[in-house]
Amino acid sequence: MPNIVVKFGGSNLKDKKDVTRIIKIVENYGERLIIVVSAFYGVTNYLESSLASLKEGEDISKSVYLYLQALKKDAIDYHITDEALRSKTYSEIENCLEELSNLLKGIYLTADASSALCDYVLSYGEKLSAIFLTHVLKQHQMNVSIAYPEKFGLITDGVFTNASVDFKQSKESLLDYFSENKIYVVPGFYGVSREGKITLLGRGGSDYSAAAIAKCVEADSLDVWKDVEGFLTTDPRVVSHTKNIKYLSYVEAAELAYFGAKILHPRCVEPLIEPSIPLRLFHIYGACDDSNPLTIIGENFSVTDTVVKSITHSSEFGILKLKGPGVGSKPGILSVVTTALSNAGININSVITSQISINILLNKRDLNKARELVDISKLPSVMEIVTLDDVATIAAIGEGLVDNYGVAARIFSSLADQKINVRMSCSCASPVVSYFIVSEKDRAAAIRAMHKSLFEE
């Protein structure tokens, strides 16, 4: 039984030479692995734009086939020298591309671009990566097989685009399927409904699928290889002198991902909590060695001297403000609004209320639609509806944040010193998070001020 699940993302597959590092890493592990792979860098975005072209009536099925064929052929020729193995790889890639091209042609001819078909199309990026990597590892004399989620039964709740894994349904079949001491290569990003339909696990969902597999097979660890040096005290693109964070609790890591840290999918730690499987982060461009993770995420938690472990940020959130005398104490307003947004598939990230204003944190892409829905509802107590999209959310995250006095005051002081206005703030929604909303133009300055106050002084 393989005892480690290893995840390689699209950022590890930017260039054909990157695969050479993956080969060295896998050789160091030995032959007891389940490897979960993402699509080649940029391929999922390419497929999404291709679907958009199909919806506009443009037949791009052949051009998609030729583009992906050239991309894979270049990588295959570079890494596979055995003629028989190369021929077999070409054949499997061609079969996969034929399926994809026929599917795209069918969407074009029928004008049927349902969520089910879109999920099916987008899964091909990961399938192509898995076929390619399986044969590359065979070139290096490794005992390896490809394993498709539809074959081993990674069962989901059937929700297209953003499904959740049904662990009760999946566990037994996965334990049975992954029973040999060998290397399995799995295309990430998707599972299958009980009816056998492919359902995506959310954008960037390969992390989540790797964690789900780790839970089902009772892995010793989930090892995620990234092109960054683990979790840091903040975004190194904003602050050059960041520090590495050696250990995070599951809750801290989940909140960091939720509030903008792109290192992990926000739901990645969710399957690991109950079985207490550690998640270990490695740098793909560091030592090809699994003995020294840069960050370990696990069940233990600690309060550091700074209390805050990391500052993260996001420009994806905007604010829907419902203003009017007494809206904060009027029964039923939030119920009507949240029901309308839920029915429209709009996720509410946070709600902050006062006597005269209800402030709802949403993804910026949903703001205008949400405003229309509230306006249609004709709530008598709501006198004005305002949307704010020129804002950024900055979150300070660390165990003990709520229980240790003075941290929030220090943050507010650091921002005041730079004449940065906090437009909204919230603490205690989670015991490890305080977040602050500032103008987008102040985002970088606010992060630098907070980082200096917390980690440098």
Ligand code: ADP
Given for the second form:
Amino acid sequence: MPNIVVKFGGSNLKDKKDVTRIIKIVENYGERLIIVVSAFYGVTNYLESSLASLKEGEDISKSVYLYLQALKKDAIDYHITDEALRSKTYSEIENCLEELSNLLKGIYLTADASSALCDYVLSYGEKLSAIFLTHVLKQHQMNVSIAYPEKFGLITDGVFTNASVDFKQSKESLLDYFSENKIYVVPGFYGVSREGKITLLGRGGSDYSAAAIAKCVEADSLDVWKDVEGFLTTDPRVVSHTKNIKYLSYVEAAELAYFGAKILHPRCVEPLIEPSIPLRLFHIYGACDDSNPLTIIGENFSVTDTVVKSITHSSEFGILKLKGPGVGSKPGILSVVTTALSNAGININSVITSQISINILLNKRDLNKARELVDISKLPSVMEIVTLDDVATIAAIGEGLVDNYGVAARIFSSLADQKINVRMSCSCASPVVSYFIVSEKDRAAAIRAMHKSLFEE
Ligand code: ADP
Ligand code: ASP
Ligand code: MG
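Form predicted together with adenosine-5'-diphosphate, following the form predicted alone:
What follows is the whole complex; the chain from before opens it.
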């Protein structure tokens, strides 16, 4: 009996008619399935902006309730025809919405929106869609039940907003919980700390929930359904004639996600590597069964003719530049800086040095704080500290990048032809990645030029 974890994201829940395809897909898998589901398309963003309004003193608790109630009612009326089941679904959704609305009212009244409370509020998007999907599958006579991470013990490190799963703590209870031959529907995006507090797994985190569960239950496969034809040669929102990638190694996929390929959460591949669980990508508007995965991510690797398999981009990172004569060759500077940043919980994504400057790649939201910390460290050789946030990172990823000559030349010529200035570049940080920084205004043009040169000519 196959033991598969399947993930349906917000991109599969844009329209109530998408759910008809999900039903067919689940029917084709048969029983013995763990389904991880995200919030309906746009709901997490909506809840996030509702929290922002509450923080500004606007009581939107009732309007959130009404908006989500209408969204669910529409989908329930369309998919659940059995009257008793329909009224049971309404009542569970109502209970959930009331809890949410009370929480929002509480935030409004107390003007207290701790990270713990915000994580708790945002988890409701996924809870609502899991309740909905469980009842829809019941309508189709499937043997299904909902499984909440707080019940089966998906334990995290307790970091709010962006927690990591503690596999050691979670594995045993998951193996025990998911032992029946049936379908389980799990709300994605969150786990719980050891103290039982809800902690989100970062935006796009349902991919990571699904991978973590797959690891804990020793699944045969993690099947992720998307609104695109698998992993593509670049982001289809930037280039319209992308090509499908049939196979990616774990390392390639992990680097692509790390450097911003929004199709997968940055840490989704990590849990799959050691147990060697394949991640298979499918298209929700393609065939409704699992016979033809569009992309398989696994342990084998290959070098293709283009060497580069995919180009990815991110506007998330900015640069903290420490300038001064000889900073690149004076010992001790990086140690002071990295300690100060680490003590403040700031993650360093990369460091590129030269004789006269040290460039530290950080999330843009941390740039000002990092600058202050370096400033107060009073490093004698650092004459000037500059932050750059009008930049974008573009990465070319593929096995063999370091060992094949001519690829970098091709990339940089394509940019030069378009008169795009590369502000900084780095190769070989990993054997499969070459990345560089351009001005934000050049981001889309740079990706198009590279894509054309590598994949279209
Ligand atoms: P879900 O809601 O199902 O998790 P996402 O919206 O997070 O789906 O991810 C799918 C989206 O990722 C696609 O619609 C596409 O716009 C975007 N994307 C970015 N880079 C790529 C890529 N290289 N290949 C395919 N899709 C990509
Ligand atoms: N709903 C969450 C988000 O929008 C998690 C996810 O979609 O994976 O970030
Ligand atoms: Mg996603």
